[in-house]
Each structure stands twice: as structure tokens, then as C-alpha cells.
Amino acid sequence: MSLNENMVRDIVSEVVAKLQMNEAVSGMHGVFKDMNEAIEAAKKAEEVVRRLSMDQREKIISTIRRKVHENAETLARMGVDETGMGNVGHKILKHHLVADKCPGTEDIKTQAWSGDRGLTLVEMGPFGVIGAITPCTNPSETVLCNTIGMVAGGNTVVFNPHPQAIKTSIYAINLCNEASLEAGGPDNIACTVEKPTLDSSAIMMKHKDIPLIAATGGPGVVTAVLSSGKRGIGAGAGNPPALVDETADIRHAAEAIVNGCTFDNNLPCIAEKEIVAVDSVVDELMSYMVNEQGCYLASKEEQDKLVATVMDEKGRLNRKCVGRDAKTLLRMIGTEVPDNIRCITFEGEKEHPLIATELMMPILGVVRAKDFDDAVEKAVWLEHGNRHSAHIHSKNIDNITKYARAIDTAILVKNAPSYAAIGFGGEGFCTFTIASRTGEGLTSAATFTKKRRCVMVDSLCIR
């Protein structure tokens, strides 16, 4: 689809200009001052909810489905504008991609029992009002994908996003309750309050009226949440590796790697953070990621400017250079690279700092292994036990078996970019809330409900 950028462009300042925040946020759907407010209406909001029929419940999602693929070019354009992070064409791809594939009431299933002694029946039942606090890499894709699902269940959800992307995300909740009102269903389906803060967060999720918090961000959020006395679903960082043996398609390995790695500038968390390769394998792929697949071989000296640039002493990360794209991030350090430059690649220990630590920027590490059990080994310690995503190039059912059992983690995707894992170039549904930490792994629809047994004893029963 060809996009008129100044169109776009002035589509968007129209927007952001509704979206400030001490003028028009007041006339948006969704939206409140104070955080109290904001669960108050969501739990009327929900009353009416929990008693709509499944079909009424799916009139809405897809109204929410249309509207998104209908305003994916502004959504992505918003985040890019107002985070600086990502790339607005994946973006786009990434809308389309969360109103296509995350699951909406066709996953909330009902198991049934028949017998001699009557009929069992388990259902899948709404939890009420759900808090959710929200990233900035993917604000909007959160706020969209995490509406679909717990409307789906029968509940609400509050919304503390993340301050750096508030105006992207409030443009998405307020898009929510649009739908919602369109389709037949009530307004505050999904609220938030106006300037999100760590004291909005701990109201809500003390709030007597929110009896699960859903939370998608890094380690001290779903520690946060995880530390509440509430039923917590902790979506939490990640490290994934890619590991390749030589068995691999290594040209093929070079290229879905890259372009797993690039996608959104490195934001998802299930993206390639660093390769680990079988010695054999090491020059041809790294030949193949330069020559062919825009690759920029960093010199020691350029990765030592990128580690001083990209992190502090701590090594804490440099938000300015978060989600930005290769070509950024050389300049940032006085060097010009061609257009065709995509990602920054060269070969370190593990330990290195822009290999083993989470970075979310097209860097891409190369960590040299003896043979396949050390490649195992090393790509364990760098996935630091987060148990999220991880990422294998192989031939050998037998390796791709070990990998699989010591990594241990909620994805891992054999032979294909990342991405393919939500659904994108692969199969199965979306999702941008993946629970790796408290082992829901990628949530849906059902993991917002909860079970209930209903029991007829010698009755129903009509074999």
C-alpha cells in the first residue's frame, strides 16, 4: 500500500494536536484524571459486559478489528513520533497483524463431561475488572491486543500505560470504546487516566476492584506486580538467542536472523538479541549477514563508542538509542554507513556488554562455540534464565530436541525470524503480552478468564 507522507504527516499532527493533554483529552473516550475514576467506571462499564452474549461481545471486536486496520498507518506514526523508537513500517504490519490474529471469543472454550451419573460442564468465566500496565516498544499493539482479549473473557480492563507513550496509547483506548459504542456495548470498556504515574499504578493495583493485573514490561514492572497480593500474569524481559549448527541452511539462517533482529528496530521481545554459532559455521554466516543482508561489521573501536553510547557505566540502557535503527546509532558514534546498512554485527565473548545485555537495537553479536553442547551452554547463560524466547538453525531433530528442553523457554522458533512466533510468516495467533515469567506463555482471550466447574448429577444424561 503506498502512503502519501504529507497526508499522513498532517493526519497525524491533526491528532496529536486533539491529544494534548491539558486540552482535548477530556472529550476522549476512556479517559480520566484520577486513577479511582477510571476503575469506577470500568467496573459499570463491565456490569454490562459480563451479561452480553458471545455474539454481542464479537459484534464489538470486530468493529475494534476494523477500526484498527482502518487507523494502522496513524497508530504507527503516533508511536514513532511520540517514543522515537521503531520503524513505521513494521508498525503498520504489526497493527494489521493484532486486529487479523488475536483471538477474540472463539477462544473461550467450554470442556464437557458425560456419563452414567450426569453432565459436568467447565466454563470459562469473566474475572471483572483487569489492570493492565503497558510498554512503550509496543504501546498501542499492547493496549489494542490486550482490549480484544479480555472483552472477549466478559471482563474490562484499566490501562496504566507507560508515561513516555501516552498519547499513542490513549488514541487506542479511546479507539476501543468507539467500537464499543458503534457495536451496541457500553462506553469504558477500556480506560486509563490522563498522566500515568507510579502512584496511578500502585492505586490500581491495590484497588479493592481489581482482582487481576496483566502486566507487559520489564523485570521491576512484574516484580511490581507480582509483589501486589493480586493475581499477577507478568509479561517480562527477555534475551532471546539464536543459535546455529552446522547443519543449517547458513544462507538462510543469515537471512531470517537479520530479519527477525531488524523488524520494529529490535523493539519486539521476542527479537534475535545475539547469535551463537558452531565454530565451523561462524565466517560463512557472518559473510553472509554482511554481504549479503546489510549487515555493518563493527571494529573493536567502534564497539567500544557503541558501548559508551548505547549504555552507562551501570549499564543502564540510553533511552535515545533505544528502537532506533542502525544507521542512527552509527552516526551516533561518527560513522557514516550506505542506505543499505540494517543491522551492526560482530563476533564478541558472551560476556560483552551489547551481547549480553538486552539492548532492543539492531546489534547483533556473534558468539563463537566450540561445538554444539557449548553453543547450548552459552546461549542458556545468555537467555539469563528469563525463560521468554529463543531462536535455533538446524537440520538435527536430535539438537533442535536438546536445545529445546535446556533453554526452556515459553517460544522457540526453529528455522524462521522470530516473528514468526506471533503469528507474522508463521502459524498461530497473536499476541504482544507474552507471560514467560509466571507461565501463561503468549496470552489470549482464555487466560483472562477463569474456570468453573458446574456439576447435574444423574440427570442430563440421555444415552
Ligand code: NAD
The other form holds:
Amino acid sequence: MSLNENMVRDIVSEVVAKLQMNEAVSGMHGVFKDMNEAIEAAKKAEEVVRRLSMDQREKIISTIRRKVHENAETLARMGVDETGMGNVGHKILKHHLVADKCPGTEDIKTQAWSGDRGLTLVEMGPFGVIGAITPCTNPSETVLCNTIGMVAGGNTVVFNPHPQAIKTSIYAINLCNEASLEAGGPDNIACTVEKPTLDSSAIMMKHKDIPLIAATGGPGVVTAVLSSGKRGIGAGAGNPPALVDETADIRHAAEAIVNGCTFDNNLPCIAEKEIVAVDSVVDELMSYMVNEQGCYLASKEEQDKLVATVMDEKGRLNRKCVGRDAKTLLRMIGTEVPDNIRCITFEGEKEHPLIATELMMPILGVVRAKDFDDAVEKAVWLEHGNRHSAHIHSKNIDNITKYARAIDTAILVKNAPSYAAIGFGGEGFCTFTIASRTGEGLTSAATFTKKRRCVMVDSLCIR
Ligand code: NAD
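Form predicted together with this ligand structure, per the form predicted on its own context:
Following is the full complex, with the preceding chain placed first.
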């Protein structure tokens, strides 16, 4: 067999990738060749972690927080370089948010009843070794926030990260183990395999030492985990609509929606993916978006070219477009725009493929509704029953209440960018695992614990 130029190029790039991978994993803590070995190591670490005092657990977590702050830029750059997706500046902010706002041991609380018949406590105990599957859209953010919450709950964790983000995920996993060792804890509080595959994920899902699996990703992985026979926490896909009614501050709505939509090039699952606005405000809203907020108004021809570029005929996303900025996407269809363009917009029907599909790109179609009830109906349709996230810009509390009841999502942000939901410019804690499908909502340390009732009858009540 003779080697042609393409074959040589493929072999060279495979060898280079292998060398780079060896370099990436050499000396890294928590990285194993085989999933069974990774689980065994995490199990040994878990036997130590479950006996640590809350104070010792918290020391590990505060060391992880410090290291995440110190490594925020490195992690952000690695994520963008490895996946080709997202925005370095925004990813830096996401890592600081994880370090500051993902709950630690303060989330583990005991409930008590004391009365004539004694004292009853409900305590939150660890599951053991948790299996976690993580996405390529927020790779290190999810690894770090899962590890903080799971270790705070007294568990250790084995990750099967997205293969396209394995180097970044390994870097984050190593950082957690270094933090544990520095704080006097064990190695391997977080583990993974060098090459995650569907097979390594299947081993994890069936393993006797994994009682709980947390899956963060699209519909396929959540369904796989929920069919595994284990308890599963399913943080699935979204397609969040932002509804704008006639009572909203339209200028503010335009700014907030475009800020949320363009954050990290629209990668967050909570980010605004389309707008539904009542007829009377559509023109004003779009004029602010285009004239003040850096939106490019795409013509019908450009929309068609975008459809043909960002997805195939079956509606499957072109991975080379996910998480890219607006300028890059427009260049792909032959349209050059100035640097201040950060989003693409157009008016379309709700069925338009760029509106109905969860693109994870800064493309914000606007659907015109004849009145508020019609807007709610269209937004509910566009959310596709994911029960994930939705947003509204309105000053009418009856409208907000009606929308909240109809759309029934884990997150509903009012009059602010979507990222306020994860504590960025809004109250509340941060997470990158939003359990939309299984109903836990925004996960935190408490989500990764099991409840135990401890009952003392006719004693220890000293009232
Ligand atoms: P993806 O579904 O392609 O991959 C997610 C993870 O699941 C990866 O580790 C992948 O290897 C694994 N996976 C995929 N199919 C699997 C299967 N059948 N069995 C076992 N493992 C499987 O998603 P992605 O592109 O990495 O991330 C984007 C998607 O994730 C979007 O749909 C987004 O909305 C969703 N997401 C949800 C949340 C949330 O908290 N709800 C957070 C981030 C991303």
C-alpha cells in the first residue's frame, strides 16, 4: 500500500495528538488508563473523605477555590484552545464565579424536630463515589463546580468528560487533587480516564461502587443515564426564550437580552436562545438591538446561508459553528462586519430552524406575537418541554406570574440577563449543572447527599 499526502498528514497529526496527550497527563493526579482503576482510586479516597470532619472538608474546598482563582485565565484559555468554542474573557469570569459562589459545606444542614416524644434529626450523608459526565461547553467550570459540591457532601467523584475537552478537564481534576493534598486530604478526590469514551461511560454506569450519576449535557446522555438502572441527576438541554411585553423597559430589555445571549458566545444552557415579543414592541426592540447593542440584521439570503452552514439537512449542529462569535459565523457565509458586531438577529416564525433549534451561537431570532397570551404560547412551544430556563422582560406581575406557571422551568429570570440566574449580577449561588429533567433544579452540595433520619424517643428533648 502506498501512502498518499493525506494519509501521511493524518498519521502525523495522530502522533502529535498522542504526544500532546501524554504531555498533558504526565504527572497529573487523578488520571487513569482504565475506568475500573479510576473508580477504585476514587473509592479509596472516599473511605478517607467520609471520615473527614466538616472543617477538614471545608479546608479542601477553600484550597480548590484559591487555586481556581489563580488558574482562571489558564483554564479559560485551555478551554477555548481545546474546544475552539467560547470567549476567553467570559470564561475567566465564569471560573471566578465558580470559585466564589459554588456552595461548600455550609449547604449541608441538619433538620430537627424536638417535642414531647423526643428528638428526631434528618442528616445529610454522602452517597460514596459519584459518577459525573460533563459537557464540552463549560468543561472545567462543570468539573470544578461538581467536585466542590460533591466533596462538600462527603463524596468523591469519577468523571467521564467530553472527549473534545479532555485536556482542560484533566487540568481541572488535577487542580482539585493538588488542593486536597495541600489541605491535608487524600489524593484522587476527583478521578478520570485518559481517554473517555462511550465504553468507559458504560463501565461507570454499571459499576457496583457508583450509586449515583450526575449527567450534564444534551438529551442523549441524560436519557442514557436515566436508563442505567442507577439513581441519576439529569441536567439536560434547554432552548430558553426571552419574552418581552409592552410594559417592559424596551431599551433595557434589548441590552440585557443581548448581554445574556452573547455571554461566552451563547454556550451556557441558560442563555437566551430566541426572543418572543408582542407586536407593539418588536420594531422598537429590534431597533435598540441593531443600533445600540451590536446586533447585525441578517437578510433572508443570509439567514438561508446560515441555516446551511450551522446545521446539516437533518438539523444536526455543525460543531465548527457552536460557541463561535458572530463575526466568525458571518465570515463563514461571506459577510464581513465591523468588530463591534456581537450578535446576529432577524425576525422569523417560531418554526424557523435558527429559532427552534438550540444552537449555542449568538444568533437571536425574534418571533412576533399578536398579544401576551400568544407570546406565552409561542415561548412554551419553543422551550420544547425541556423545563430548563426561560426569561421575561415585563413590569406586569400578572403577566410574569402567568408566564411562570405556563412555562414551568427550573429557571425564570425577570428583567435581567440570563446569567443572573447563576449568581452573576443576581442573588443566589452558582452551578453549571442545572437538573432540568429530574427536577433538582440548580444543583449544590445538598443535591449530592442522601437523607438519613435519626430518632431518639422520649429523651434528649430538654424544653
Ligand atoms: P453532549 O450531549 O454532546 O455531551 C455531554 C456529555 O455526554 C459528554 O461527556 C459526552 O461524551 C457524553 N455523552 C453524549 N452522549 C452520550 C451517551 N449516549 N452515553 C454516555 N455519554 C454520552 O453535549 P455538549 O455538546 O457537550 O454540551 C451541550 C449540551 O449540554 C446542550 O444541549 C446544553 O444545553 C447541555 N447542557 C446542559 C447543562 C445543564 O446544566 N442542564 C449544562 C451544560 C450543558
